[in-house]
Each structure stands twice: as C-alpha cells, then as structure tokens.
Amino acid sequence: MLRADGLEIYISQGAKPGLGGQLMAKKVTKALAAARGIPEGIDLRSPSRHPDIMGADDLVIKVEEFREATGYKKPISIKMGAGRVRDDIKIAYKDGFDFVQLDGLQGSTGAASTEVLKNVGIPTLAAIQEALDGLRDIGAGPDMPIVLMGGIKDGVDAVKALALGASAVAMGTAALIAGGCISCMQCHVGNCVVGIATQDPEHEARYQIDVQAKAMARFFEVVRWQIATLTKALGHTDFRQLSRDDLVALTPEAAAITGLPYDPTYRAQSDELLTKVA
C-alpha cells in the first residue's frame, strides 16, 4: 500500500452492480492462487460482500484503517456501480473517502451473464445525475469529487462527463480495445486470442507490448485533443470551466433525466450536417 499512488475500496461495477464475481478455475494459476490463499486450479467465487464491512459504520473503520497504514499520506476512493447512487453517495461522503467512481449501466464486462448485464444498473447518465442529486441533498456540492466511468468512449463524452458534473472521467473498454481487444466477451474462459484476459502463457505470447502500447498512447492522445477542441469551442480556457450552461438536452428523456433545456434543434442541425459530410 506505501508503494501506491492511492487505494480503492472495490464494491462493484456496474455491468453487475450489487453481485459477485467468478474466475474460472484455468485461470487459477500457482501465482494467482497464492496471492488470493486458495488452492491452485479450482474455481473462485468472489463474494458479493467483503466479510468485514457490513454497512457504512464498518465502512468508515476500514477507511480509518487504510489512512493509517499509509500515514494519512495516500488518497482513499471507493468504486461503485450504478445502483442506489442517490443513497450510497451519501454514505460515501460521510464515510470520508477522497472521492468516489461511479460505474454506470454500460461499464462492460466479457465475465457477466448476459441477464445481469443488459438489465441490471443504471445507466451512466441517470447514475450521475443522481449522485449530484444525493449530494445536493446534504448540502455537499462539489466537495465529493466524482470519477465517471461506464461507456465513456472518446473526448466527446469525457466533455460532457465533465460538463455535467463529473470531476474526471476513467475509460476502460476503450481503452482497451485501442490495445488491441476485439470485444468478443469471453474474457472468463482463459483463451483470450490476444493475449490479455489470460494467464495461459501461449495466448500471452501473442500480445505485442510494444505496438499495443503505442496505440493506446495515440488513442488516448486523440482523447486529450477532443477535449481541448470542445472545450475552445464552448469559448473556454480549461476543461474545468466546463459546466451545465454548455449543454442542452436533445431528446424528451434526456431532458426529464437531467434537468437540462430540451432544445432539438441541436441534434436538426447535427444530423443535417453529417448529410453534409457524407
């Protein structure tokens, strides 16, 4: 833990907020299987719950805990998935952590049931909005920084990630399928084709480091240059001018979810452009 740049509390994400996970037992190497104390090539089955934290007052001890062990010196965040936002944001701020990532609905998964995974959370803009709501609600405002996630794919949704409310946004299916994932949800089986979602040291030979480093770093290049682009744009300086004044709502639900002005003119004149284009 001294060794990190900050600790996260993991209580789940959302393609299966609330549930557990499981590892097949051919990816419960000797290795694996030391560091979690299990035997080797059985399957585990995390827990939908840690044992030791039962509710917010456990919580709160456990983030006590962490502070000291790192000498009060490292940041200390909780991940949750888009379930009860509205509540378990408030719980998250009264617990003290230095901030909170929110997964919504879309945050992917190649190791959840199809049933849980289109059905089961929030979707990431009705999950952001509740948390500021919660916020709101005890009068915390901007105190709580919220780390976004769940779908954010590009600049474009980074942008308004931010201009909503979110304090920074994180990528992951993005990021990596611009490292060379090709999304064909299987991640559980140990056979991934190339060569991440395994410990099988045949299909791990197939990944190339070096290139797949190198895309990544150009994807999220382009990233950074999205958000400057839009940003200038909306006559900004610094992406955290960003604000709600730089949105409207194109569509009835969007609107009703947010709060935000329904103006469909915007998405007219999108679409006629893009005709344009083409």
Second form
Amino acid sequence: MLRADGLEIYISQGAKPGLGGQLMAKKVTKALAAARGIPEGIDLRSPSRHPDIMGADDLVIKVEEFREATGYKKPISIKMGAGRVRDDIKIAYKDGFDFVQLDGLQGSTGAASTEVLKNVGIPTLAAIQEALDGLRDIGAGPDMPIVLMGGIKDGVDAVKALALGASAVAMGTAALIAGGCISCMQCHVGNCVVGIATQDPEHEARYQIDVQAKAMARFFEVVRWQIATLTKALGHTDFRQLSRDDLVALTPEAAAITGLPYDPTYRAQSDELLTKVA
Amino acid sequence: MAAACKPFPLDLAADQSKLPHYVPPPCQVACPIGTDVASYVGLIWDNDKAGALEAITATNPLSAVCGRVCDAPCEPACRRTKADGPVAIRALKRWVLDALGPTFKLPPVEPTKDKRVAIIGAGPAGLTAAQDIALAGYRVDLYEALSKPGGMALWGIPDFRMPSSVVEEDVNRILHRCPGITLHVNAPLGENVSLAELTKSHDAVLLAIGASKGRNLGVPGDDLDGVVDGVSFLNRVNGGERPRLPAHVVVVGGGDVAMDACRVAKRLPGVEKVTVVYRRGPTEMPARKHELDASIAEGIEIVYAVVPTAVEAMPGGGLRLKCVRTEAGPAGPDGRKVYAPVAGSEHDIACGAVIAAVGQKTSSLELAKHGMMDGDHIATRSSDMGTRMDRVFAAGDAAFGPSTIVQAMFQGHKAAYYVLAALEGDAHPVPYRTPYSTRNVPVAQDQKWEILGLEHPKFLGMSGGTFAESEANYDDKTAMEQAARCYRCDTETGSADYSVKMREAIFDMARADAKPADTLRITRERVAARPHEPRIGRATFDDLVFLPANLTRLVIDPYREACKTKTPLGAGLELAQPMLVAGLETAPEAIRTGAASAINAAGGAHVGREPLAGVPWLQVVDTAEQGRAEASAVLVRLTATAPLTLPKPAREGQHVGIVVTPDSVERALPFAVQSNAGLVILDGTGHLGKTFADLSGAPDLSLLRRAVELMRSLKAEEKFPLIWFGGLRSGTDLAKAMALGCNGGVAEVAAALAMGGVIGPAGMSFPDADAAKAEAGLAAFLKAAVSECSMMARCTGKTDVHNLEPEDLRAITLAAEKATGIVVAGLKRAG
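Now show me the form predicted in complex with the partner chain, since the one above was the form predicted on its own.
Starting with the chain above, the whole complex follows.
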C-alpha cells in the first residue's frame, strides 16, 4: 500500500458490474498462483463483492482503516460500474472517498459474459449525468471529482466527457488497442495471439514491450493533443473551462439522457477552427 | 454479370463494400490490385474452394502465376506477422489454383464496340490491360515480341519456381474469356509493327514492353566471354536451353533476378559452386527473404558487402573477378544504408563465369526514334499513364522501371482505366483508385486459430529433379489450418463500442510514422462523425439494461448464495425454472422426442396445440375448441373480436386461462380477472398458436406495460401468473420480461435454433433432425437461459429471479421508454 500513489477500492467495473472474476485453471500458472496464494492449476474465482464490505457502514470503516494504514497521505478512490449512480455516489461521497471512478456500460473486455457486457449497467453518458445530479441533490457539487470511463476512445470522447462535468477520464480498451490488442475478444481463452491476455510463455514472448510502450505513448500524446486542440478550438485556454455550453445532443436519446439541446443538424465551424488552431 | 460492366465502376473513390464502417484490412491495402484476401482465406477455411477462386481471380488475371511467385506484399502487412508470422496468403492462393485453376473458365465476353486498342507486350501489365479493355467491349490487338505470351512471368522465372504451364493456364483463361483480344506473337515493336502505323490503325496504343534488357556490370571487362547479364541468362534457360557452365559461377546482385539466376546456375550441368556477390548487407537485400532462404538451402554461397571492380580473363581460361569489400555508412535517401568501398580490401574471386544481375532497362530504338524515352524507360505520367504522344499510354516495367508482377498488374488495370476513359471521350476521369471490395464472408473461426503456427509449404529444393518444382503445395488439412490463422481483420467488430474504423483510428494514432497531418485528419473525421440513423421499428429487449448493485444494494455472490428460479404457475405446474418452450407442433418426431427429454430434465413446460409426451403441457386452443384432459392447463386465444369465454376444463383441477394479444388486452384481461382465470399468456406477437409466431416480427413490448397497468387498476396484481411470449432469445430477455412483471416466459424460435432448426423462406425447418442432438441442444439452451436469468437477478442484488422488478431496469432508447414505461437512464425528467 505504501508503495502506491493512491488506493482504489474496486466495487465493480463497467463491462461486468455485479460479477466477480473467474480465471480458468489453465491461466493460473505457478507465478500467478503464488501471487494470489492459491494452489496452481485450479479455477481462480474472485467473489462478486468484498466479504468485509456489507454496506456503506463497513465501507466507511474500510476507508478509515486505509487512511490510517497510509498515514492519511494517499488519496483513496472507489471504482464502480454504473448502476444506481444517483444514489451510489451519495454513499461514496458520505463515506469520504477522495474521488470516484465511474465506469459506464460501454466499458469493454474480452473476459466477461456477453449478456452482462451488453445488458447490465447504464451508458457512460447517463452515468456522468446521474452522478452530477446525485451530488447536486446533496449540495456536494464540485467536492467530488469524477474520473469517467467506459468507452472513452480518444481525445474527442475525452473532451465531451470533460465538458459534461467529469474531472478526468480513463481509458482501458483504447490504450490496449494502441498497444497492439487486436480486439478479438477472446481474452478468456488464454491464447492471446499478440501476447497480452495470456499466461503462455511462448505467446507472452511475442509481446514487444518496448515497441508497444512507445506506441501507447504516441497514442496518449495524440489524445493530449486532441484535448488541447479541441479545447482551444472551443475558445478556452484550459480544459477545465469546458462546459455543457460547448455541447449539443445529436440524437433524441442523448438529449433525453443529458438534457442538452437536441440539434441533429449541428455542424460546428469546428473543422475550420480545428484547422486554424492546428 | 461481368459482361455488362467495365473492369471497375467509374466511381472508384467510393468504397465498394457498401458497409458504413468497412475499412479494408492491411493485407488488402498492401496488395497493389486490392485482392480480397480476407474473404478468400475465410472461404478456404470454410472449404469453399470455388468461392475462394472467385475472390482471388476477381481482380487478378494472373492468379495462378501469383500463387507461385507473387512477392506477396500482403504478407509483411499481415497483422499476425508481428505475433507468430503472417498468414501464408500466397501459398494458400496456390492451393486453390492448383485445385481448380486448370479447369476454371469464365464465359466469353464478346466485343461489342468498334474502337480498337493496340497493346505492345503480352506480359503481366499488357495482359491485365488487354483483359480490362476487352471486357469493356473493345477489340484489342496484343503484340508480343517473343514466340509466347507471358513476358517476364514466362521468360524471367525459372521452371522450378513456376512451370511454364502455369503461365499458359492464366493466359489461356484470359484469351478464352476475351475473344476480343487478338494475339500476335513474334511481333516486336519496330520490326513487324511500327508505332506510327499503330497510332493510325488503332484508337489508342498501350506500351507495355517491359524492361527485359539486363544491365551490364559496368566495370572494365564486363564484355568478356563468360560474362552475361542475368535476364538474358534466364531467358535462354527458360527457352529450354541447358548450357554447360564452368564449375564456379559468380552471380553479382541481390535482387530476385540474382536469386533466380544463382539457383538456375546451380542446376546446370558442370556447375559445382555458385557464389552470389552483393554489395550491401542482408537487411538491405531487395530479394524476398523467401527466395534468399531457398538459395541458401540449395547450397549457394552468399557473400555480402563485396563489390566487383573489374573482370579479367585468366591466362589458360577462367575469369578473375576483382573485388573490394564495402562498409555500411549512414542511410541514404531510400532509407537503405550506403555501402562505401574499404581501401586496402581488394581481393580476387576466381571463377568460370560471371552473371550480372544488377538491374534491367527498357530499350527500344523505335520509341527512341519518336522521342518517347526518358533515359532507360518510357516517359510516362503516373497521373494518367499517358506518354509524350497523344493516345499512347504506357504501363509496367517499361514505364516506371523494373518492379513486381503484381505491381505490373496494378499498372495494367490503371492504364486500362485511362485508356477506356480516353476511348469514351472522358477528358477528366476520376483519378484511378484500387478497388477494395469485400465478400462479407462470415467468420466462424477455428477453435485453434490462436495456437496454430505458420507452416511454410514444404521446400523440396532439387529433390524432385533439377528443374522440378522446388516448393510443394499444401495438403488440404494444412491449407485449412493455415487459413484458420487469419485474424479476419475485414470482419472484426470487437464490440459495439469499437467499430473497425475506430480501432483503425487508434492504430493510426499510435503509429510510429504518424505525422501531424494524419492526427489532424483523424481528429477531423471524428469530430465530423455523426450517429447512425436511428433504428426503425419497435423497441426490443435490447433497449433495456439492468442496474447493477454497487453500494445502495449488494450483489449476490453465486459462490455463497444461490439465486432461486423455482416457478410455481399453479397446482401441478410447479416448474423448476421460468423458461417454457413452444413451437413444437410441427417439428419432426425426433425433435419432439429430444425436446421432451430436455424440457423434463430442466423442469420446464411446453406451450402449444399438441401435447408432448410426459411433459407438463399448456394447451393453446381457439374459442370453439375443447381442451384435453392430459393438458396441465388450457388457454384460449382471445383475439380482438373473439367472444369472451374461458375454456371448459376437460377434467377436475385443470387450470384454464387465456392468451392475450396486443389487440385484445384491454378487453380480455379484465375478463380474465372477472372470470377467475388461472393463468394468462401475454402474446406480444399476436400469433401464438400459429407455427413459429416469433418469426412474425419483434413483439409489441407495450403489451406488458398495458397488462400490468390494467391489473393494477383492477387491484388484481398477482391474481394469476403472467407468462410472456414473443422475442425471447436468452435468459437476459426473460429476466427483462420478468422484471417488467411476468412470472415466466416462452422461448420458441430460439429453442428451435438450439435444436438444429434452420430459418428459411418457408419458415423453420429441421434438415437433420436428430433426437439426441436436439435434446443436448435444448438442454444447453435452457441451462444457459436459466443461468443468464439468475445472473441478471444476482447482479441487481436479488436471490430469487421472481424478485426482479421494474426499478431494476433502465431504458436506453426513447422508443423503449414509451413502450415499457421504464425511464431512460440519465437526467431525471419530470413525469
């Protein structure tokens, strides 16, 4: 814990909220078994919930425990898939987390049941809306930073999330794709051809860490550039100035979810702006 | 079909796949002629050789040739290259062509137009252009300087790499398909035919004369006896000669001609040793690695970083190749390192013959006379393949210098496109673009695709005879396995959130050679992107999502707490789970037998007009019909106009109920409450009781909301069980129906599909009805459905599937909100 820069209590993730993990026996190698303290070669089943967190009261004790253990120096966050966000976020706020990582329906993985992947959780767009509404309900607007994730694919998505009120965004799948994932969605099989989601040493050896690390770095640099460029094109000097006024809804659903003005024919001069700024 | 169209539609800028998000896979983009690689590889995996052949030959007139000797730029581009080696695209092509090529013929396309085109040179570029132009209906006179058509494919490639019969196969196919092509052999330009005459007798002329003159070594003594150029040497041997050579032959050069020449030399009588001398290092070598490996495997010595400075005749016979070593310097303008001679490293190589494979050029006195040449190639504009003379075009090695067969075919296609534009008076055609089409071959990947490794075709070398083929074909099993390795980049969607286009954009953003302009383009495209057109039609179960438990509720851990699925529908109908099955009335007996066992094992029930031996039966009857004693329940279909009556029980204790449709719910449900019905089926399709009612379309989900609201207004909630019928494909759909207020649901088409049913124009059929398979299929489907249903319940924090409630759902479309009354997630809206 002391080696970390911050702590995250993971409740669930957007791709499979409500489910635990199950690592097939084939993937439980010697190294993995040692790390997790279980016998080698049996299915590793992670529970769907923390056995010692039975509710908000347990959670507040847990946060306090972690604070003590880290000398009150490390930020502690909570990560959850998007469900009853409007209510969940109030508990997270009252339990004293420093920030919330909110993961919407569009979160991807190649290692979850398709049914849960597609049918459990609300869209990322709705999640941020409900989170901010929930915080506003209890007068806690700006005190609780939200890191939004779940289908954020590039700087364009990031700018939209930031304008909607997220304090930051996070990426999983997009970063993996930038780092060579071919998104074949077969992570659970354990034979990942590019050597990412596999414990097979031969397949692991295929992954060129230095090459792909550079690719990811380039991707994030482009994301940064996109955020900066779009922010400037929208007439701001800092991404924190982005706001709902910078957005319109292009579908009736997006308008219903966010309350933004519905304007499907909107074509910003953004292209022109973009060219000018770039 | 082919008869009516030009080689390609004129609108080449348009993507021909007709798919909104289609991005051609990297192999297809790397292929100069846009071969639909992923489709043909997918078809090979599916054992559809004929389909694969169609995909291969669609843009490639020299498919058989390419199966043997294409330099396959697709393979290094293959995404799997970086993992464990590319898909063996070329060798797979050969496998298809070896099997079907010799007998493959397309129906002839007769000329329909008067204009004539003269093409000089029947090599890859000339043949490709001739076919395109002839298919457009024009007559083509194809002039070939030598005695047989094929160009470098025939004369430049030795028999052990490609027997001449393979070239003949492709050429004959072209000539058979295009009766409008008249082939004139032994007709070199400037001797039998003159450019001046051709420009008069024809409406356009295309020069595709190749670059068949080998360059000299360019050092003192390169004209001595025993020094020959590589191309002439290969031409002689391919013409059938087998000259006796001295024991030690040195080949100078590092290209494909050098590789062919050294392997040919090694096969000729008298030769004991062959050495290749190349001025740079192995990584700079232009020859394909495949060819280099073959040369080494055949015992040829390769000497890198040595350049000849002179050839001298030794007294008493033989030659002395004076050489100097070279050393790598910085990279030159082409990215390859420049090798400079090292002072003091001079040395000699004694040998009997020197073959200079140091490049080719085009030489034509006839063209030079007309001022058409620019150095050693024809002055050609790459923008429209035009030359310095009006209506005279050029393509292939003669126009742009020596290249590959597939590059020459690309230029042939391109030149044909501009020739056709000129013939049709189109002065400003849309710039030519390689067409990228896809055959949308479904992906049904081999289970082992991730672990199957690259297997090269067996290398035979000279084991089958000196000039016998040096590479074997795949056997069928290996071909299928190799095809299974394809990632199928053409079809990958990943998930709804990552379209192929998005994934490609992310790849582009991460690329090492991405430039600011690329970043700007990608960003612009993303900003300009607009959502898909909204789906038309009714809301479906897909428009609803469950709310997972996080902090306000706790999820249920399956390893600690079970989620109950028991479904009591009344006395004698105490089912173990909520998924019932319908649609078995017309199924073959084997299917009915299998289904009965599976339903019984799952503790379910059957809904339909006919009983299923030994299975709890919910009999569906029309108004006038009598129920049967063996039915657990009898339900009458009440349509919009049917009289409101309950069926008479056929025995004591039999449940009676009704089937309610969207048309009848307002009338029938109050009646059901009033008359103390025991059971109600909500039929969202309005057709339950007819064969495969599910096929009539998406169910009307508003029936559920209306029924629940009616029951509530009558204060009759939970008075009788409600069972949903319509559009249930999975346990998740069922869970949604249950959350909306039902006690169970009925699967019909989904269950039939699980039992091997096939949907055709005439509805559902069971082509290979097998009781055991049907039983296993339906058992697995029911097991999965029940498990999915309880998974949804657990995710929302429920320990019983019957505790699912509307509050566990949110809509993600406004159509679903309207139909079901479940609000759209996000902003809290009034009302």
